[in-house]
Each structure stands twice: as structure tokens, then as C-alpha cells.
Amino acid sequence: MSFTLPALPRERQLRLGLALLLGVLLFALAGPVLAPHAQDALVGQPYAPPSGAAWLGYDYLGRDVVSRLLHGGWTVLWMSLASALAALLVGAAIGILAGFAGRRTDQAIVWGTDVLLAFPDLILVLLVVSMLGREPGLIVLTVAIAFVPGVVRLARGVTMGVAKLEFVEAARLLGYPAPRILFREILPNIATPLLVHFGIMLTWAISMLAGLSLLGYGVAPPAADRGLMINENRAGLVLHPWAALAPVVLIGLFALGANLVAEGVSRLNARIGTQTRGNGHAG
């Protein structure tokens, strides 16, 4: 069951989630322009407290925490979005193929996803990054690969359900080519669960990327990455907690916004489906 975009703003949870995501996006885009200092500029004493010149004080090297936060918003944003989107596109394509194709293709794809699912996501990412390096593109690719099996399973399951419905069978009997059936009959009817899963993956990606930086396997210093900021300043929590807590708050708001959007879309779709079934019975 699909929904229309004009219905989205009427859902309060969606409005809140979209507002948070929009705020994070604007913060990331405008941050480097608004930052009073460069991301690696040493402008104060290590762990100096907040003042008029530095609203959140200075980090362990004497860099302005506000400037680091403003410069570091784009990294986690683009990496989490890119990894979740890549996993969605690749996993959905493979899953739809598995659910629509013949038995042998389906079995081969299921076997491949089972092999990848045997590796915990974080362990797989840590293994690849520790061996091949900490380049942002490689991290995004590895996180996306870790998410693909879950998308494949979801897309395969919903495709198999839709492929048994009457309108798909009618399209097959009429001789429509497989690409037309996939893109015009099946894909629009499985878009909602895939979009909901995309929001969930976005939350996972944010947490995983922040966790990698916290463990020292994320973006390399002196980049202003928020997970890296937590790792760099955690030793000074007693002296100056804001250097580590401020990036935690911003990462949490980003993850909360993505989670609210995913859950809001799911609830909205369930409500529309219930109303549609009720109208159908009434008719």
C-alpha cells in the first residue's frame, strides 16, 4: 500500500522527524561558512572552559569546539546517507530479482545473503577498514555492503507477496515484458516498506559510523568528525564535558530524526491501509 506525499505533513511524528533532519542538513551545509575558526586551528588552551570567544570551550588540543562542530556536520551526514542509499538501491534490485525470478536464481541469491549475514555488521566493517584503510569512500562502501543482505531479504519477501497478486498475474498473461512488470507493477507496491527500512538503515549507519570513529577506525584526524571528537575528548570529560558531549547530542538528534521519519512513514502507511480496507468493506 502506497501513500501520497501531501499526506506526510499531517503526521505529527513525521513533521518532527523531518524538521530535525532539515535542521541537521542546514547545520551541515552552513556550518563551515559560519565557523569562526578553521577546523584544525589552535586558538586556546587545552580543555579551557566556555567563554565569550568560545561558547563551548576548547578541546584537548586547544581547538574551538563550536568551530569543530560546525565543520564536522557534513562528514557523518553524507557518509550515512550514501551508505544507506547504496544499500537500498543494490539490495532492492537484488531482492526484487530474487522474488520475481526462477527458483535457481532465488536460491543462489538467498545463499549469498546467508553468507554475508553470518558476519556481524560492525565486525565486518572493522575487519575491512583495519585491513584496507580509513578512506571515507571505502568506509561508505563497507557499511553499505554490511546492510545489503537485510535489504535483499526484505525486498525478496515483499516482492514474492506482490508477485502472487491478480494484477501481476494479469500483466504476465498479457505478455508484458519483465522490466515493465517490475518497474510499473511491483516496485510501486513495495516502495513503502523499502522507504521505512531506508530510514532504519540511516539510523544504523549514523550509529555505526560514529562507533567506528569512537574506536579509532573512522575518519582520520585532523578532520572534524563528530565521532572522532568524542574519541579525542573522552579523556577530559571531568575537566570539560562539552567537548565530548556536544557531538553526542548532535549525533543523537540526527539519529532521532531519521528514526522518527521511518516510524512515522510506517504508521502513516498502516493508517491509510486500514482506512482503505474499511472503505472497501463499506462499499
Contents of the next structure:
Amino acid sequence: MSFTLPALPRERQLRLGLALLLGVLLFALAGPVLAPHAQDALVGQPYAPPSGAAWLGYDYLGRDVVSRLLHGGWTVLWMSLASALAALLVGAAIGILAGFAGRRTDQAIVWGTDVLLAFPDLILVLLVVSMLGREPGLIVLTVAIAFVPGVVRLARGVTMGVAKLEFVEAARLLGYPAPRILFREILPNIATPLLVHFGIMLTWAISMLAGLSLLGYGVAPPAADRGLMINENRAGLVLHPWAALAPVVLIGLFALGANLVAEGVSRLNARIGTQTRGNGHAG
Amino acid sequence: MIELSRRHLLAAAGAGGLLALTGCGPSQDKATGPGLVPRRGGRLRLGIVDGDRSGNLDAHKPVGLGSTIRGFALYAKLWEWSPVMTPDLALAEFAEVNDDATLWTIRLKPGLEFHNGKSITADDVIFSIRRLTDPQLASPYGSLVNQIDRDNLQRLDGRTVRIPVRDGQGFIALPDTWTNFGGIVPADYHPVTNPVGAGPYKLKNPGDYVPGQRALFTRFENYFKDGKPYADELEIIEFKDQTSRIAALLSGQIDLANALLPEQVGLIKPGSGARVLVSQTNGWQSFDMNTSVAPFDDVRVRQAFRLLVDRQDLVDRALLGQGRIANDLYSPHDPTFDRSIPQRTYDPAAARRLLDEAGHGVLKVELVASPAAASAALVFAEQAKKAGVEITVRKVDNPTFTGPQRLDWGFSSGGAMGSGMLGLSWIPTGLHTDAPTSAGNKTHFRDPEFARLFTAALAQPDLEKRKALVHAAQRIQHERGGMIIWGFSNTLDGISDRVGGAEAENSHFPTWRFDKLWV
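Same protein, different condition: the form predicted alone was shown, now please give the form predicted in complex with its partner chain.
In what comes next, the whole complex appears, and the chain from above leads the way.
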């Protein structure tokens, strides 16, 4: 159920996705150094079109769009990664516990996730953010909480499947402690579906965070957040599209990269599984 | 009528064909166009951005801007605004306050009628005042006329009413405060089952108002202005967003679009079949400093902050040039306005000196901004950096901004962008902003000398004597007040080439003057 590095180059989707994500990462890290202006510097006429001095023109206040794009890469990157990672860690822990522990624990956890699943993700996040504020840490936490039930359900399902297999039974009969069984026997065998789900969650987080900013509930201005940039410049979309469309493209590339990686890992896993079964039969 | 048929044909065409066909339209419209001579007939269609399903037709408690606009069609008032925003007599033929400012006497014009044919009498005026100020109705606009002693209104004859005023506050310009929400309605009025008034148009059928969607009116033949209104019908169509509304204007599906965004003005090009009407208003834009809390309890800080505003840059960026700079004072069109007060300019060095004197090194301040004012706040934050002032803009939604904390923000955006009344006359505007008795004093400005001058001006009937008092009070506002009034915004209206009678004025409602517009 694990893949090896030599298999990686053969997955075109995975390679393309990783390249996009690497590009996004480099853009986020190097952007602030390369940006010709500060993210909130008023350096041109509002909505001025692209020119040699400003390749993507100026935004609704007269700020350089390129500079804001270069400054704003880090926000969506760290927030979406942190949200997805937090949801993965917490959700996987709870899900594995539900799948491995007894019926009562399982039922209690399932009921809890059912309650959370009853709220649409975006509504839940909007509710919390509008009540408690727009601090980036709080937004990350709330988005992560919205994703946790899905991870719990997935981790619980695959854990239940693996827990019935012979090697887990054998470990139990040998008297291994539960933590060892969980970490040494079960976790490695459910890692791939969780990783694929992480990639999908990353895409959702990017969309949700951009959507929150677009609705005015995300990162506060004057941050150069992508979603916020779309929101701020959408009134001039028809006549001055650059300032609103450029962040759309970058959000799209990031989401596409995350999606391709998730899809690539999934395909790779399926291919390796097929090869493994094929080798087994041959042997 | 030929144009209407053509328009209906166009409306049935596809979007691409629409644009192509309307591109050919204007030349024909101009050839046969509305010209300077009013023309009767047709349907006038105004597109507004509202879509509020809780909207209504209430004369005295309109919900949202759309309801106020519909009220301009349905209801006539004792006064109406002139194009330069002075109150002219409308249903009233005479209105006067006595010498000690305790009593207004108002007489109706003869022969007035409501939409249902009933004559308008003094009893209807009394009913309308009592309804507007009824605590049960709880109209937010009742407070505009809270100086009226509603329990002692007196009918002198069939057309004349005496209105007592409490505490000698009769010199508060009653017409200024009453006009927008002072629709005269009959005693059997009901905003849902019997929305009868005396405005230029009446509801065509009871079901012709669908909240959040549209309202259809028909001409009131016995309107008090002879020969008006001109159109057979008036339709007010609600849109959810500006973009679809401007597309409707350019494709000929509506004739008027009020309050365009400055960003979208460029969409209305010569030959597009429409034009942009620019009206310079008194609607001000400000940042309001709470003088009761630090650091704004120190007058030097207030003076410094007023020097940190590059007003022209704010107008150019936050209003996209659609406005003019201000000098920290409202009501520039009031005859008592002191024009000799020098214009304050951007001077970060002088601001820095004042802040140093006040003992502030790097000063950090939070500026709470409504969604509409966030862009101005961000520009100001950049301007203030040059004097070492760090302004953090906290953009909050409208319910939060105008919620229970609305008067307690330390530093917040302000202004009178949506109000026709505020910003016109100095005294009523002061009563709603920074006067000692104002219930909406965000600045908590409690200067004793200003209070004395304001109160004296309130009770001074002679214009020249009042002018001296107002000038002295305005100098105090300018020197140590709490409002940084940096600009006045324009109102931008989209007008189809089919429409006649629309003219720029000092108000934000040239497109609501339904009795003077024609197609």
C-alpha cells in the first residue's frame, strides 16, 4: 500500500500537480522579496490598465496588482495547508479511535460527527467567523473543524476494514498494546486514502478561504489575500478585469495543483495495488 | 408608443442581437428624442438596486431605500425639495412659524385630492403627523420631527392646521426635516390594503407591488401640479446587483438607473443609448473621532489627524474622482455657512509636531469602517503613515457598524451618503451629528462654547444674526471638533436617451422626480 520514488515520474498528473504546488510555494516565499512595491502602497491611478511600470495595472485604490499578488501568496498557502493538516490529524485520530475501539465509543463519535455534518461547511464557518471575528488563526481552526467530520468518517471506515485483517488479529493475539497496533499495523495501511483525502481537503480549503474573503469574512484588508483582491476589485470587473482576474487565475492554479496531486496519488496507489496483486498471483 | 413597440421587440431578441440593435437605436431616439418639450404617454421604468422582500409602501416607515423611492411616486408632501435642495411649498400654500418659535401655521392649497378622489383636508394633515410620530408605529423618521407637540395639533379650518412646537424649537427647519418622510395620507390609510396618497402616481392594481421585485403605478390624473406627471405608467424594477441593472439600461429594458457605482460609469459611452447625470450633493464623507476617549480627547491629536488627510487624493481614489473636497464642515449650501474659514491641507510634518506635543511617538489607532467606507479608510491609513501614525482598518458589516456600539467607536467612518436631508441645513444636520442635544453624536463633542452658540442659533429667527452665531460655532467645529469631513460625493444616475426632464441637481434623487420626467 505504499509507493516508491521510481514510480513517481510515470504519473503525469502527479508530476504536474507537484510542479504547480512547487511553483505556488516558490511564489509565496519569494514574492515579497521580488515585489516592486509594498502591498498597500498607493502608487498609481485607480484601475489604471497594464503598462510597463505595472504589468497587471493598478487596483481599485491605485495599488500595483503584481506587487499585491507577489505579497499575497503566503496567506492562502499557509491557511489552506494548516486547515487541511489540522483536520487530517484530528479527524484521523478520532476516526481511527472510532474504528478500533468498542461499539459505544464508535457510536458516540458517529453521533458527534453527524451533528457537525448537519451544518453545511460554509455556513458553519460563516457563523463562527461572524460571531468571533476574522483572526486568521480562528478562520483556520473553523475551516479545520468543518472538515473534521469527513476525515473521521473516512478514517473510521478504512480502520474498520483493516482491523479485521489477519495481521491485526495476530498482533492482538500476541498481546501487543493498542497504541502499537494503531501506529504500527493500522496507520500505515490507511495512510494512502487519508493522503488522497488531504489533497482533496486542500482544494476545498483553498476554495473556502477564497470564498470567505470574497464574501468579506476572510482576512481583513489591506492584506493582499487572493479572495479579498477579487472582492475589492469586482465592481470594476467589466472595464478593468485585471485586478480581479489575476488572483482568480492564481487561486485556480493552486487548487488545480492540489487536486492533481490528490488524483495522482490515488491513481498511483491503485496502480501499485494492481501490480502488487499481479506479482502475488505470479508468485 | 412606436418606441415602446420597438423596445419590446428588442427585449425579445437575443443578448447579442440586443446589443447590436440598441447600438443602432440611439440615433433614432435622438432624432425623435424627448427634446425639451414634455411628452405625455408611455411607461417610465426605473431600475433600483434593492430586492428587499421586506420592502413596503409605507409613507412614514419605509423599509430600505427602495421603499423611500416608491414613496416619492405615491405620496405628496407639504414641502418638496427644489433642485438646489431648499424646501419649496408643495401641498401647502402657506407655512410660517411665529415669533417665539412655538407654533407653526400651515395652510393647504385649495382643491387638493387623494388618489381615491377624497379631498385633502386639515384632518388628513393632522392624521399624517400623528401617524409619523406615533410611538406604536415606531418610525425611525419620527425623530426628525420630535419637536412637534403631537398631542396638541389644532385644526383651524378645513385647510389650516396649527402645529405647536416644544421648547421653542420651531426654528429648527421643520420643512428640512419633514420633507422626505412627510407624505400626507387620508385617515383611512393603510400601507398594505389602502396605500393612498396624493403623489404623481398611484398603484395600478393592489397586486402590482411585489416586494423585492417590482411596482407598477399609473398616472394620477388629479395631481396637484397641472399637466403632470407625463408618463402613463411608472414601473420601479428591483435588481439584485449593479451589473445586471446597467446591462438592462444599456439594452433598453429600463430607462433610469439611480446611484451608479463610479466604477461602472465608463460602461455608459456616447452612443450607448444612455448618459450619466452627475449631481453634486451635500452628502459628506468623514472619519469621526470620539472626543471622549484617548487619544482623541486631546485636541492636538484631533487637529493632527485632520492634517493627515490628503483630501484630493481621497476623492480621487476612494470616490474615483466623483466628488469634491471638504473642510471638516458640513452643509456648505446653507446660507449661514462660513466660507471664510481657510481650507485645511495635507501637512504630515505639522501633524507630527502636534502629536509630539501631545506626547505620542508612534501612534497606533484602529479605524472602524463600514463596508462602503472601507476604501477611504485604507487610503487614509496609507496617508497617515507619513507622520508615523499606524492606522489599522477594521472593516465591519453594516449591522455591526450601526448596531448598539455605533455611538461608542473610538474612531470610525461616517457621513451622510444616503440621506437627502442631512448635510443641507446646518442646524438640522448638527442636531443629528455633533450638536449638544444630538442623539447620534458619534464624536461626543461637548464643547461648552459650541453648545452655547448652537443653542442660541437654534432660537434666533433673524438670518443675519443667526449667521454670526453659526460662523462662530463653525470655527469651533473647524478648530477642535471631532469630525474629519474630507469630501462630498457626487450622485451618478444612468439616464436613457428616451427620457426627458432629468437634470443634475444638488440632491441624490434626480431620478425620483417622477412628476417631471417623460419618455
